[in-house]
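One chain is shown next in structure tokens, namely the form predicted on its own.
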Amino acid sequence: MASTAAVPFWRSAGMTYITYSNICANLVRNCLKEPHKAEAINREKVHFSVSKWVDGKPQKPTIRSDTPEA
């Protein structure tokens, strides 16, 4: 049986690891003073690109950046 004293306080309110993570790493982020708050942030940003498959074939592919919303 398994003890629930031991379950990390992130899991048991709901979240996963991931997501706790992202929440320090932006409370860490916010904390820092110019001009290193800044650069941090721009560090953050996502570039990539989807394709779409037709017929084992891919299509043109779609450049995306998912920048997290302030």
Second form
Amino acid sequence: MASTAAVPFWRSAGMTYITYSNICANLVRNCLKEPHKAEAINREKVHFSVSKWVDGKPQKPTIRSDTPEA
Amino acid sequence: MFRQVAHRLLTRSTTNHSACAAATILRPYSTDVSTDASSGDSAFVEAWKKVAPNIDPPKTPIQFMEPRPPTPSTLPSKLTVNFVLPYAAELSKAEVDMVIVPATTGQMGILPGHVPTIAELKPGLLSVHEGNDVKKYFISSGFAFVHSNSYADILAVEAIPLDRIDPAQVQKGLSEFTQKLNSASTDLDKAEAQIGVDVHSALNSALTG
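Having gone through the form predicted on its own, I am curious about the other one (the form predicted together with its partner chain); can you provide its structure?
Below: every chain and molecule of the assembly, starting with the one above.
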């Protein structure tokens, strides 16, 4: 019994639910009034570094950040 | 493989036929399992007492947890709502009369005694009705779980009260994304533009409606 559930348009375009949900949240945050908008954008800032591992050794990390380098 | 699944689903509750009973693994539904584990696993406690009768058996994690509120036999008068966001709990065990959530299948009203449901939410208006008060929030997306004991868990990524929405931004966004939708080429661009149009038109109708 193959599943024939209708696929949402974003999934048929190759997007995952998390990406869809995050895009929706960002659009809604954009439509806030000040000062709530500044608070929301501040709250959602991220700062992290990712490094891939090859042969048990970490490679050069890439840093993803929304905070300006002081 | 799917034929076996269908067979198992059909024979789940009928245990008369002994051959079927031997073949199926019977697992109870979560609402049938006793949630009061304060006395601990009896088999473990007995085995412990045989080995170390003078020492109290250690507590397992489930004994530290609050048991799930039981399903009352009569219809409760109020719905208990937990409305949570990733960064804050908007409502925590609030007793209300009714909640209307924007499910993907349309506006869904949840009253006490609602059938257990899992609903995916689309960008739209959520309203909490308590007596004569109605609190409205605009939700970006999320899920709503209704349990058999009249508890409703509403999870949203963003929820903003209507008076914090900037109408000018909404109009600007709507026209911008309608334009992007017309000029979009790849599937992904079309999907993103469509999402933009959906969210902004939902915001628009929330402001005007």
